[in-house]
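In the block that follows, a single chain appears as structure tokens, in the form predicted on its own.
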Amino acid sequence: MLRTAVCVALLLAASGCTTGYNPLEDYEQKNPATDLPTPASAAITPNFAPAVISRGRYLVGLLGCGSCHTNGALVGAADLEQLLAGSDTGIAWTNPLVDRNPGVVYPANLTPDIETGIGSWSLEEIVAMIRSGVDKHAGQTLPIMPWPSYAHLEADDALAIASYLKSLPPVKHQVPDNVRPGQRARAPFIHFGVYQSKTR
């Protein structure tokens, strides 16, 4: 049955749908969660304000953050302990349906573990890897990431973002290594794309 509706989507016009390459043979739809609630601070944080900790609450839940670095929210099945400590399930950032081995990023656990998380990182570094996409390492990450969008936040924005993740509690989880083009994942990944039809 998804055979057939994947060679009617495809166009009975292209032959031999029954055989070669199906680029939706491994895949199954899913719905991303969107709406997620953001992780309250940790119950002593003497070291940011509560305004600023409040304010960057309000935008980590605004723009999004929760949808791409909470396990399972990307495929529908949010795990509510894990809020912003990263996901299993990565997201394509090449195309699947032409390469079978597409590169893929696995967002980051966003909590202050020191071992899988931001613990050891300044509130410059998630600044500046809020606004310019530069890890504290100084490699630029892809725009999957959507730092382009966020290099517009004010800087006290982007400041009480860093200061409300640096407050959470930390949560210990490693999420998959990134993968290359023509690398084979070895945990599942999404693809989101933005396709034109070839009309003339």
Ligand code: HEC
Contents of the next structure:
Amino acid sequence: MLRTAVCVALLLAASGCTTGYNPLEDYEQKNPATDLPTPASAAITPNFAPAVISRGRYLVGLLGCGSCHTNGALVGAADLEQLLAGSDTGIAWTNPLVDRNPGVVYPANLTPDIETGIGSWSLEEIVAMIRSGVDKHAGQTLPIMPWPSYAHLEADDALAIASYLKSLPPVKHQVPDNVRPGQRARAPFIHFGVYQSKTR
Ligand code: HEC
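Okay, that is the form predicted on its own; can I get the form predicted together with this ligand now?
The next block holds the full complex; its first chain is the one shown before.
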């Protein structure tokens, strides 16, 4: 029985068994963001019809935008008054156990406030950010903002999300500046990982 389990594990890892069958041999690894086709963008016509906004709202909930872009959400206590208005808690993208001062990004304010939110972004710019992580100034955003997972949203769906964000009441809330690795963060941050105490 144990022998079978080891054999299956090996087979999956490297086709180590004598059956000669490797279930992965007909596959090659692909990066979904760059190697697979993204549905083409149709010409964008603003459409704030209630059905579009409610689809955008549904997609924003489904895709979990608020779980990063809302104050408190990353530490388990979302401030619903500040829904989607950005997070004062950042996300470290280098490992704080290895590098004492990791690089940190702060999820942006997605409400249409002109100064602190995305009020000056066009619908096209928001759609590009969601599907390819390219920001308004043509910079490439780290995949901490999970654009690779959103790369294959249909253009209409990405547009519904952008339209919903534009329809929110603007909230003035400036998130802390991003921090480069080696720089000391002044605002709190979390790091996604699995840890075990060495003293257990
Ligand atoms: C895992 C956390 C996380 C999730 C989930 C997430 N984002 Fe982000 N997002 C970020 C971070 C962090 C940034 C800031 C990146 C930076 O500054 O480099 C960002 C930046 C953005 C920006 C750029 C805004 C600006 O002012 O620069 C937009 C637009 C955006 N996200 C929209 C969305 C939408 C829409 C969703 C859901 C479909 C979403 N995000 C889900 C973490 C997240």
